[in-house]
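Only one chain is given next, in structure tokens, and it is the form predicted on its own.
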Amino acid sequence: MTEVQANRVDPDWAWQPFEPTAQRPWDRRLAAHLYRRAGFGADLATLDEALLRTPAEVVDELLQANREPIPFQVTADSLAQTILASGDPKRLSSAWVYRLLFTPSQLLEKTTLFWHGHFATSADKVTDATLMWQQNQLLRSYALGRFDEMVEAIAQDPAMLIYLDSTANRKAHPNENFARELMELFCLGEGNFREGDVRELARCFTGWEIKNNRFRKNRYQQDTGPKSLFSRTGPFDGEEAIAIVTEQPSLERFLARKWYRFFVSDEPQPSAELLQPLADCFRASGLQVAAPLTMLLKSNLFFSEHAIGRKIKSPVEFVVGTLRCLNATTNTNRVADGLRTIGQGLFYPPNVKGWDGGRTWINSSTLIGRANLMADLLGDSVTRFDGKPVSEYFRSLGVRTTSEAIEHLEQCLLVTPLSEQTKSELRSSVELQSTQDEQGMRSLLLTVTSLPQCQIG
């Protein structure tokens, strides 16, 4: 798909809602792409019970999950509490794969994971662990809430002014940084603001400081005189002036366009009119974040081939969606470590743009890297699908034979179908006598994993 023709996309017809036709059936293969990209993926017996219902009553299913049960929460917490009595955050990253893994709520999972990357925020710098697994829980608790109620809590919270060098924001030396950040990064997108909004909104925040790990205003240092932001004029504090920001239009465009570049497509570049309807919902809203995904996630663009099979697997994707997707338990130690080395780690984003994402997730060495960690994952004697071995758990779905067993990998890990050849290749490669096989079988799922065909969601 070229950019003109991107551009060519009706926003009428993009943004109504999709039924399906005989002619575009709600079959396995949309209900899959529903679940990869408002989650990280579903075995087959969940896609066959979500054909049981409409696209629409799915999506608000997924969206109806957006708290986790208390009982997963106190588990998932749990673990993280020990996790941080080591005080290490490498080892934090393993808490975080845990609920990637089994969370009964993926579509709020997979927003906080986007927030992570627009909020970027590295352990690298703050090095706390706990202050960092309590920003986490505020991205989960606002994922799906109210974004400029998420924007002030995020910006009175700890972990990100002291990674963006604002833990004491004097009057007489308004820290510039954080307020660039907060307009550029976070609400409104370069080329939205000018340099005096800076200086301004810079003053505004005076007198927010970090002690003892946690926020507090110290009104001696706060800068009480008036200040213009936006045309406005007032003795703004950093609420108020956050309260402005979020009014601009430029708010709801630039979010817009990042939520379709993670639940659409990474390119080509759309419109600014396809992109409108989406912006408009989400002002409409009163900037509830659950308004404009309900609205993408039902559409017409997200169910057509704009969006399947457009994106490019991150590692949390490509790893945390094929275990989930083959009900498979592992190391999460070892899942956190080698979402490192493949370019996603866990609480340890780049640089305060967070990930690029796209082909930037893809080179010779992170291919090589997703099929090594794909086979230490498989050698692994913990690694187990549906509490068995991977043989045992085939036969346990009725899959008998070698064609059987790539047929059910297909179906549930890839977007498109193998050709012939391909699927001769691969009965050819792992020269798999039956599905009892348990070595051969796990080679058979480590070929599958190591296809181009793989990488794309």
Second form
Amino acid sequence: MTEVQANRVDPDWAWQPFEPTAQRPWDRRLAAHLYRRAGFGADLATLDEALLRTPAEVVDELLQANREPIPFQVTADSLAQTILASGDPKRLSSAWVYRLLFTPSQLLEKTTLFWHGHFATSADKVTDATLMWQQNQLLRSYALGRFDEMVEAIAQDPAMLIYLDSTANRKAHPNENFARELMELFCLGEGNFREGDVRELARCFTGWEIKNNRFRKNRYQQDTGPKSLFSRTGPFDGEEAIAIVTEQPSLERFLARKWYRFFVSDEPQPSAELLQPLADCFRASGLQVAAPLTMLLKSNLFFSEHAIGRKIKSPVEFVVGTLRCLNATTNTNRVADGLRTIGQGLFYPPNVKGWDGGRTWINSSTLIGRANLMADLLGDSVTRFDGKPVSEYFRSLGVRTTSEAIEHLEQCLLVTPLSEQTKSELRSSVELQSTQDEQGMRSLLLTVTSLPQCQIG
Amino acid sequence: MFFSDSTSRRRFLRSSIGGATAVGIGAAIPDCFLQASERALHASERILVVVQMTGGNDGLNTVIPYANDDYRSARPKLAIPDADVLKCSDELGFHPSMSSMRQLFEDGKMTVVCGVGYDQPNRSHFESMDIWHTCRRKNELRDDGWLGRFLATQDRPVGGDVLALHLGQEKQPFALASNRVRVPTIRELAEFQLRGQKGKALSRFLTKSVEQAPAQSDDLLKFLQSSTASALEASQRVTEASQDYRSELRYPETSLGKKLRVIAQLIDAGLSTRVYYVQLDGFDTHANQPNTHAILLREWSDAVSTFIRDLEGHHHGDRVCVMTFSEFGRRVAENASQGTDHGAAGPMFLCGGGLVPGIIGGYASLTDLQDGDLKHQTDFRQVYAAVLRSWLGVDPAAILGGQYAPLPLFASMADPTLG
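Output block for the form predicted together with its partner chain, input the form predicted on its own:
Full complex below, order starting with the chain above.
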């Protein structure tokens, strides 16, 4: 697909709700695509169940699950609390891995991960596991809610302010870092504000500080003089300033572009014209995140070849997706450490801009790392598939031959089918006797997940 | 293996040229072969190592205008006390953490270019870094980096070695992006190999499957296939190349020290890679700058100077140049958190043999400021132009997207493309 083609997508057609047709039936392929993008993937049984409903109904279900069921929440939170006692943010990552692997609220968790990359904050600098955990809960609670409220919350979030050196913003010399990133990376995008706006916005936040790991306002340090922000003048405080920033029309365009990249495709860049209806929907909804995401996930564009297979799986999508598609359980510590090795350590984004994604996920180290991580997980005795060894798991699903096993993996893990040649080489190279052979089956699984095709999501 | 041929060729030539009689066969080698090989060894194998100080290094506290009163008045808390400055001239001196770098400077192995930047400076880390990496502004088409464009002009080196390597766990720098050449990133040598009993078989399978894959119209898949092929190939060559390295010198036990030691290993093993890229992060010092900055400058200074000494010890000193830059300098005035905010121009550093040592480029005025920041005196592309023309031996104009007068950084170095 070339740049030109993507720019020629008709915006009216693109955002109309998708209705399955004979040429484009609602089948396992489309259902798998929806679960991969709106979540982390689903096993074939879940896909088949989804086919009994319409695509729009499945999207609505995913959205309605925007609050975790209480029993799951209690379990996931208490796991995190136990880990917090150790104070180590690295271990905290494995509590999040648990949520990613087992949450019934997939879209909520996927968007929480999106916001972690958006409001990126690294435990490398914050170092306090409790503060990182609080921020994670904050992102989850606003993930599909009102964006302006989320920005206000994040502007007073201790982990964020520690990360951006804004724990004490004094009147005499305002710290510009948070003000700059708020506009550049969180709300408007580079080029949509001026240097003067950075300085004035920094003044609005004077007096905001973190004391004993809590946010508070120090009115003695507050600059109460008039400030000029986006052609408006007044003695704005931080809250008023955030309202002015989030009023700017570049906000909805900036976020629409990011959602497009996250949920639709890495490349090519969509035209401004194509994005405008999504941006308008976000603004018209009063900055409710759920509104544009509903429109996006139900759209013709989302279920078209402009989206299917047009992304490179992030490390989380690759590992968690593979495990979820096969109903697998494993050592979450190992997953958490492995994710960091292959470029997406949870709670450890590379910088305040978060992960760039797309082709930057891939290089020699991360490709080899992906294969090594899968080899480690498959070699770990605790790894189970629906509670069983993988050979038994396949048998319980009625998978009898090597060819059937390859077909099963192809349907749940790959976007595009493998060539006959690759399949026949797979059969011979892993030297499978039958699906009874546990080592052979694991080796097949490792080989399939190491293929370039399996990195496409 | 081509590679081991190339290695043994280098070793063979080194010993034959150095001590023909000792090995007893030197006389049997035809002159033309020796000359051609010598040229290959000495002219085409010059190496550039780029060190990126990520986050915006405070140039003012790195190369310090210690005699300037405006410096002290702009920085009541952060100014380095006069007595601590490692003085290099009547006006300028280094941060006290840079003693090993100062030694390099005194030995004539270091060039400092002051006041480097570009017009209409951008204070976003990301946009400014992209400008340094691509030499293009945001409104222009940007799909490759300046080093990527250089790599595209090069033939694939002898033995099929990779043309460039990025070491580190960060994402690969945009500077290395190319439509033609895939540059591997290595996080750690130990992790750069398929593990386990099945590793070799898997590697064979993947190599074969990628080689036999039908031509793809799918760009992403094509990209993943070529990345997989280059990963497996680089993994094998680099693993072979890095064995058996011994150094008299102790590298600092820092992340940068370890990375540079690996690079020294690879260079000494005869890998014909032309460009190595490493990053040192943490220069975004908005708060509590003094301690952080001192640690970072020490890490950089000690690692780079050890690397240069080590290369000299292994007779590669004349063919390796280390270039250090940062995306911008910082504000002249300090902020209230004992830190500095994003600024503009800053110094660049080149270390190694073949340089015109010293300090070049004018130091920007501390009072005639632009938005509170130093005005640049030298465009960074003038440094790149010198490196491309005089060090790497290519015409810089196309790579940089314009004519930039190369700075006189390299001593009497004829254009090697003409040699």
